[in-house]
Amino acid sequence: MKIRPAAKADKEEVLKFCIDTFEWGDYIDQVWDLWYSDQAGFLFVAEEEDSLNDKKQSSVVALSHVSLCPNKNNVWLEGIRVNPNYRRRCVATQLINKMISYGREQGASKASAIVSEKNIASQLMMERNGFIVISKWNYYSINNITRMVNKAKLGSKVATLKDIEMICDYLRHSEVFKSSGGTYVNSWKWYPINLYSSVLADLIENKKVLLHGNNNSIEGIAIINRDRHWNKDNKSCNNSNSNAFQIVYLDASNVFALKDLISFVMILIHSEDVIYDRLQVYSPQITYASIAMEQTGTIRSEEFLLYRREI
């Protein structure tokens, strides 16, 4: 089995076995071009030479994508797909080894990936390759975002750099932050939030951090994303008629603070020039979050395990 960088000509052959990966299908057809042109990573394929009538022909039987995270200390592994006819032959493990080698070459010390809680086979594969679960996450998609909220009742606001000390202090003592593995989400990649680092400061400067509380204390934090991104629900980031506003980290010390943060996000959504048709929420698994989500019109929920290993 040969692991090599993907070529444009591989796309058609790969998509033939990336159709019914999940109950709803697959998304590789939507992200192939993005992954192929990724300047911070590599799209790999596994190729096997088949003998047929004394002639050798190569078949692409698997793929995976690896990307170097912005802090360059972590590589993100995703999109491992193996042709069903070639499973149970350690092809996925070979792809993981190739991606980890790439990470080491780039100076990364950790590798991470997410796996659905329902995907036992992938969980076992990750564990066989030395990965451990560092966090559990819920994903919600909320369609009911047309309802306006009375601003007078809200205790949340957009954070500024003046709030960074309070934010860091809150997160340092937050059980939710600990359970998150100290990460937030960006385009289905989980990135570390190192307290007092430029990552948090940049998020605040870009008006992506919200807080619930007052000048003396904070009871909740949310990180939002307005940027264009690949939309899992519609499988396309280029569909201008379908936009999703995202909460990519949600942390609150009580249900009221959590619901208030979500209500404040609703206000932000309706103040934007862009028309959003859904709110996507990524949250570390906390018991009261599901209660609050039910009260905000959640239509779907998925659960994921965040894996990591030293490389």
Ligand SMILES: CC(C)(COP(=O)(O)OP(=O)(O)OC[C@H]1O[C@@H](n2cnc3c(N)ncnc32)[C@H](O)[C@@H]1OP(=O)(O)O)[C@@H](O)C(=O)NCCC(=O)NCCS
The other form holds:
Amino acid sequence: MKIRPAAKADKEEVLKFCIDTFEWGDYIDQVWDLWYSDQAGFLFVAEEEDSLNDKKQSSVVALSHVSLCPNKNNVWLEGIRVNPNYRRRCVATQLINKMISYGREQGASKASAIVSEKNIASQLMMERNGFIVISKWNYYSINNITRMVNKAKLGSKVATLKDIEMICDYLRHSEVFKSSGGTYVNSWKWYPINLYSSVLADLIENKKVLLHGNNNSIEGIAIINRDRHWNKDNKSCNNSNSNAFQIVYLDASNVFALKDLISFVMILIHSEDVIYDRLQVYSPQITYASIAMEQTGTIRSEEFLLYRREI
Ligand SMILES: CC(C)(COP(=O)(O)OP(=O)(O)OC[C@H]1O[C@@H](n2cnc3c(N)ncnc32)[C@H](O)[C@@H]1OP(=O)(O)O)[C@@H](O)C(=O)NCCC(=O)NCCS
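Got the form predicted alone; any chance of the form predicted in complex with this ligand too?
Following is the full complex, with the preceding chain placed first.
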């Protein structure tokens, strides 16, 4: 088995075994070109030499993508797929080792990945390779956002840099922040919100941090994202141009604060020129968030485990 960087010509062969990977299909066809040209990472494939009628020929039997996070301290592992005919032969393990070697070469000290709570094989694979769960997340994808009632009491607002100390103080004491592993989501990657770095200030400057509270105390924080990018829900609606408004971190000390933050998001969604056809919410698994989301009539779409390992 040889692990090597993917070549352009591998795409066709790879896509043949990346069709029905999950019950909803797969997304490798939508990300291959992006991953292939990733300047901050590598798309790897595993190549197996087969002997057929005494003739040797090689086939590409697996792939994975690794990328270096902007803080350069963490590598993100994703898209591990092994052709069903080649599973349980340590192919995925070899890909993981290759991605970790890449991370070490880049000076990273941690590797992370996300796995669906339903994907037991992948969880066992991660654990077998020394990864541990540092955080559990709920993911909601809400299509018909127009039906969501807006009852904001306007106790929420877009944060400004004046609020940063209070926000840091809130997060430092927040059980939700602790349970999130100190991370937020961007394009299906979980990034650290290091309170002593510029991450939070950058998010605030980009008007991506919402808070619930007043000048004296904060009771909830949400981080939002308006970027348009690929998301796997497009697969089911077959619409690659859909716009998703996202809540990529959700934290509150009570249900009221949380519901008010969600209502405030609805105001933002309806006040913008862009038409959003879905709201996606990524929330650390906390009871408050589940209750608040259920009260908006939203059913949880999926649960994810965030894995991390020192490398
Ligand atoms: C999950 C997947 C990548 C594993 O690939 P693989 O090459 O078979 O994995 P490995 O052979 O390296 O397995 C390493 C260890 O993981 C565990 N493991 C892997 N697949 C398992 C399974 N189906 N059941 C139980 N344990 C499993 C085992 O501990 C295994 O070691 P062992 O075979 O010595 O017992 C493969 O099943 C796959 O492509 N699944 C569909 C796509 C997917 O789920 N990708 C991950 C998305 S996060």
